[in-house]
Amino acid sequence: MTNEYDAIICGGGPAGSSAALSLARHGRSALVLDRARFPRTKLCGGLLTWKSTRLLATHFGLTPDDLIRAGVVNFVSDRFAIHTFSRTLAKGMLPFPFHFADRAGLDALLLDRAAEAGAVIEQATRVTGCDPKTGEVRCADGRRFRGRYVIGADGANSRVRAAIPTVDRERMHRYMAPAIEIALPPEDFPRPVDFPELYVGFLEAGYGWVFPNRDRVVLGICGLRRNKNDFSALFDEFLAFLGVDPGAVTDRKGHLLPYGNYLSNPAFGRTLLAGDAGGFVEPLFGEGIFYALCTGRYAGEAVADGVKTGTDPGPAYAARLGRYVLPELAASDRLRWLLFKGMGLFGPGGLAWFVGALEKPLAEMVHGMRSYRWLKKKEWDFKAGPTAP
């Protein structure tokens, strides 16, 4: 096996298959680098928006028909609710169904599909180090890659971020979340649950969630760690609330969420970063996949292209960034605090207005077919398919 390539990705997840599958389309040499075996567990409430589905389709060329088929989504529901733990907010359908994955098979079929495109894949290779300016990577059995180009989608403890001395290290921790996840089998959930139900009220800045599935009830809280949290205090509350048994909770996991700690700029000498390494989460409701998908494929384009032409890939990734996902990130950030501050000031009534007033267009934002910015209709650029070599 050559050492060499095009571009080297740390990282198996949507955001690694994603840029993977671009690099492998236009012909260009790509390796894919991750720690674990696939399928493999991923902490992930799986819901795909209308605006994941449609990258999915044009860009993997998986309908959400076919990843039912597949077994990777289990649970649709055109429905949803909020509520804090007196109320609810709102409730209501929704102008286009949630599709909920599981997280294992998912990635694991994405990573394959960059495969069959041609990339190569590391499994159980783990990075532990990154030179962002000769695009060497070093892995934990001794081994070294050179890249002309590496992408960091190695998630939100990424070692490529870590190797770059532009990052502002500081606000990066300040602005990432503790979440906690656990999944249920639905007979130990105390009522059934046929579409998603947010919570929110008990965090100065996050919410709670119960995410229907198809074998399963998912349930998790998440939020910025703001006055000292206890956030294994806060999960107790929101079980005791939810009425969950604590003799069925068996294995609570955690782990870190990008929440508003997204970067202007996420490349530096030979590195980009993409998905959860570059804090591309959206900062209201956490929502990750899309935006792994999203800039994974922006990232692997534009290396393709540089290497074609021999420039520099950095500044075209960050000018699609900065039409397309930034002011998406950054205007869903102002109305998190926004909504937050409001709720704190007037209570939940002020939100259930809001939401009320605005219910159907707000749906929509969330979904991408508006935008965050005003509610304006939003466009993308991926609606045509797969972009050629």
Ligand SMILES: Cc1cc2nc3c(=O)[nH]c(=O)nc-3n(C[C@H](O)[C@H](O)[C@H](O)COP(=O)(O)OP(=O)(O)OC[C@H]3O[C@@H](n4cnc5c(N)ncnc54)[C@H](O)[C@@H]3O)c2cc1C
Contents of the next structure:
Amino acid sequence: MTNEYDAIICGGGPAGSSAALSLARHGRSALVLDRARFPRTKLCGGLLTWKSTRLLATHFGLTPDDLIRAGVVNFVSDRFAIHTFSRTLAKGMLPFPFHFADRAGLDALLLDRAAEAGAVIEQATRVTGCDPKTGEVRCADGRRFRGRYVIGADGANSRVRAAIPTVDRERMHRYMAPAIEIALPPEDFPRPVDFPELYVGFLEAGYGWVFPNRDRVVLGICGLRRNKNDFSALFDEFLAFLGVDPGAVTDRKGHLLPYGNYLSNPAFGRTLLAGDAGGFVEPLFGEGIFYALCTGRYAGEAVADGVKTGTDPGPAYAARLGRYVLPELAASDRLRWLLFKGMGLFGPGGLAWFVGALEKPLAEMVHGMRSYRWLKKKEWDFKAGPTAP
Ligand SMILES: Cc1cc2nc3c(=O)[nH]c(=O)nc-3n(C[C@H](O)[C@H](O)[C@H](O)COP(=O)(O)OP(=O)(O)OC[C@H]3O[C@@H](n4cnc5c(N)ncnc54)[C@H](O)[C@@H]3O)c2cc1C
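Could you give the coordinates for the form predicted together with the named molecule, as opposed to the form predicted on its own above?
Now the full complex is given, and it begins with the chain already shown.
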């Protein structure tokens, strides 16, 4: 096995698979290093919006029907509800259904697609550090690899990001939200769940969720806390409100979610960051799968083009993000503070009115058919990058 590649991709989640697929399709050598063995678990509600399903279809060739047939998508719902602990704020129909995916199955399938296209995958290989100047990547087992470029797709606690001196670590830390999630057999939940329910009003910004699934009910909370209150105690309150005995829940798991700390220039030296590693998660609803797929693809295509033309891929990557992704994240961030601060100051009535008055365009905005900027029609760049054959 050689240890020199056009790109070394640290992390084989949606961002890493997407980047690896782009590079392999463009005939570039790509090595994916992941500390886990796939299929591996990933704490996640698995909710896929319209734009996620579009990108999975155009980039990976996987339509919603393919994902259902593969058993990866196991629930589809075209309804939703938003509540506080005391009232229902909105309940309605969606213009396109939410698809609920099992992340272990989805991520394994996407990584297989990258391998079939020609990427080399090394599982159970933990990255311990990298040098942005030389492109050297060090692993816990003592091996070292060298990439012309390194794509950090290694999630919220990225080792690659830790090696980049220009990252504002204070901001990255401040907007890294804790999340707790559990999955219950449907018979252990007090009532049937047929569509996603969101609960707001008990976090500075963020929400609790109850998501349906074929064989389980997924409950979680994620967000920024008022006065740094004990997140586990907040989760207990949420469970008790839903009628679930917190004492009977033994397998609660936590994970960090980037929540408003996206980087506007996620490239330095020979490194580029994609997905959670670059903070690319939508700051209102915490949607990250789409942004991981999208930024992974852009990073892979920028590197493929950079290697072909002998130019630095960083500026091209940043420019494409600046055109299609960052404006959405910035507008969603503004909307989040408007809604959550408004609810804190004036109560939930304003939010109920807002969602009620704009139900259809807001649902289209969440799906990505409309932009978070003034609900304008959103054009995504789902076509292949500049060097596509
Ligand atoms: C509780 C919770 C619920 C969520 N629900 C949703 C949802 O319903 N819908 C949605 O769109 N988003 C959701 N998200 C966000 C979504 O899960 C992430 O944004 C998405 O997984 C990011 O993909 P990624 O590829 O960037 O990172 P990841 O999926 O985290 O993948 C990173 C990969 O890197 C590997 N890795 C990490 N460190 C190293 C290392 N040192 N060396 C080698 N490999 C390493 C990991 O093993 C992993 O495979 C949720 C997040 C949380 C925490």
